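Next up: just one chain, as structure tokens, the form predicted alone.
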Amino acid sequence: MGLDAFFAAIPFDQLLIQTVNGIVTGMILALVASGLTLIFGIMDVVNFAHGELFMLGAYVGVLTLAATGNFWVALVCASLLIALLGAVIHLTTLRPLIGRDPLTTILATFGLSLVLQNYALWQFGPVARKIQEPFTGQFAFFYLQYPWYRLVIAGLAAAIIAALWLFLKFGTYGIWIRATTQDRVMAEAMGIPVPWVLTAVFAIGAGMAAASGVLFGPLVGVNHAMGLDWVLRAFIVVVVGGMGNLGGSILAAIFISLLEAYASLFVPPSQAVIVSFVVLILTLLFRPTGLFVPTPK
């Protein structure tokens, strides 16, 4: 199909709407994947419980919003509480496994994922909850009334990721984190408390997952299994973007979300996700280091 036939088959306004939807979803996915990338790139830990931290963040947002009536307070509280939970998880579960076979951390985080998921099912039940968005304004976008909130969460996700990048680039503790990434032994010799740096990294990743859950909560139902889909997509993004590559993960999240959005013009959305798996397979076959990792000269 040529470009002329493609644009004749799909109206331009639908393409533009799907582009906006893809970018919005991509920014939320980038926020989830950034926390996962941070944890893997610095700690070499494949965190299968990341999706459950996303889910618990959404539930904390539901409870805090019910208690305070303020969405932004719920966002901050969820991020801080789940970051604290992440620190506790690292101290009690992952730190004792440092230096062991990587398979042990995979099994530990997978088991933790099952525990947290079943705890949420027991505590909150199978009925989905809903987070009320902080405002309900809309604007005319072709033949649709497009919600302002979708654009706001894309901007917030971008702001959080930018703040993380600035922290890692210029902050004192961010420099500690980068030094730990490059050489743990030398960083420890220079007086950097490497074990506590790793705990802080896991806490930051958990807090970012929780913020994603609260931001995306108003668009979907909050339930005990919501993290499974997102962590699977986040792992795809991390592989396609390059393991441990923060910038690559952001580009991969937007790229994959746009492909799924465009595919949903031709097939049902439940089948459009197949596109991301096709991209994953092609990446592993032809560029296993990641599509957005610079080629060494």
Second form
Amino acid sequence: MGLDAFFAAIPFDQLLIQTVNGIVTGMILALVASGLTLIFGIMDVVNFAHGELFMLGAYVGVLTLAATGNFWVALVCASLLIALLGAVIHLTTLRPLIGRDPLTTILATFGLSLVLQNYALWQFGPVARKIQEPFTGQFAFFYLQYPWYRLVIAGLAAAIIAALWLFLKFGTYGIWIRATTQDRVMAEAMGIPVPWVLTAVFAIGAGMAAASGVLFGPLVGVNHAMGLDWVLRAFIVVVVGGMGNLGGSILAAIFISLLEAYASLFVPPSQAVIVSFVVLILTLLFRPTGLFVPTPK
Amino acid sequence: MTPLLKVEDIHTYYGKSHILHGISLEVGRGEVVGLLGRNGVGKSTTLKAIAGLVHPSAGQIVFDGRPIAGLPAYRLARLGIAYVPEDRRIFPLLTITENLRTGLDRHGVGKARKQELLDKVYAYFPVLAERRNQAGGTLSGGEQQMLAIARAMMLEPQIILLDEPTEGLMPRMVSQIREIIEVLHQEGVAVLLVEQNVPLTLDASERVYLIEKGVVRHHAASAELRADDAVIHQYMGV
Ligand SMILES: Nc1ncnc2c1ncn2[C@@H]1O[C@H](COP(=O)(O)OP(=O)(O)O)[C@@H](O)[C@H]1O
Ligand SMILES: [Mg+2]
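Same protein, different state: after the form predicted alone, show the form predicted in complex with its partner chain.
Everything in the complex follows now, all chains and molecules, and the chain you saw is the first one.
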């Protein structure tokens, strides 16, 4: 096969469509993963219940949307309510475990994820619920009618992440969070109320997961197991991006989503996820501190 | 007059090892007090106990008339106890200004007051002012020590606990630390100074406690020890 034939065989239109798809899911994944990485960075807690916070956020979205008819109200309500739930979870299950073997927190959050998942199944049943997107406009994109809503999700997710970044960079409480992440003991000696900072970070992470759940709900439908798939990929992203490294996680989310999107040109989407695992394994083998982190000297 | 800080017979453990066996000491308002002893006798642990980072299993710590043993460290910092650890513990990824802000952003400190405090330390430590937007981790050892003390001063403390501030510093830096202690003294801030540098400690402080194996063995005015260093020899092995 000559070079010309090779280039002619590449479906550029599909490639572009998959690029846009990859960026859209990448931004949602980045939103889920940044909460997870923030929590990991500050308290060394791997939150196995993160996917269930995502799922419960989506359900709260379903309920408030039904009650108010307004998607944006539902988005804000779900984020705040799940943030509050996150704070309660932290106070009741994680704070008492501070200073214990990290294994105890893994077990606690894993147990919590089972409880929340089965609560949702019991409360809402196995049939997926629908979140109606706030608008249904489409634009012509090659041979597709591409929904505007997808681009709005990507934009909103980016805006939420940017707001988090600005808050961490310039806000007083942002400085408290970064100081606590870097040296918890010294932060406390400087008068920073560390136990409350940890609770607040858990709440912020939970709120971000809930926002992702509501934003993504219209694309997939809401059911009790929807968190599993996302949290798995979010974990991959957090490891590939460098545990606790926010910027790295965001890049990794987009990188992995793009790879999966391109891979699904050639294999069924359910198998495209294999690409993520390959990236995960290669990262663990060759750059265990993260793909986008300079190797420590 | 009641002392600012009174430590009464405190005991601490790390796991099963008994480290402090009943330390008692006092620091008056605005007083500079030295704490001397060989390596590993429990000087740092004493400071950590006062700062609330280690909780004594027995004994009392009274600060400004109230018992404080068992309170979380962040409450103590806000009551006016500032701690400068042996290893400085600068927040490496925060800029110098952000490092200072960790002690500055408290309730009840107005914008003008914050600026005043920042201007004061930057005037006093021009090295820090020049690099205010640089990450703390990029500073040299001596500069990190300056920053650790400046950061503690942001709390407007009544007492600063200084753990071996001159350790590993060049002579020029050592004399600058000596000057800073004098400035703190002039401003009425009490200092509890742990040091290996005996001459500096005797020069800077009014009284000295000598510790051995987790208890205070000797207590004397610095002037007395300057005149007769036999006791120092005994407890410091110099
Ligand atoms: N975190 C810790 N865990 C266990 N033992 C410790 C710890 N910190 C200090 N020690 C032990 O406690 C004793 C006193 O330490 P320290 O207070 O640092 O002494 P100093 O400051 O006088 O050199 C030493 O024997 C040291 O090995
Ligand atoms: Mg020490």
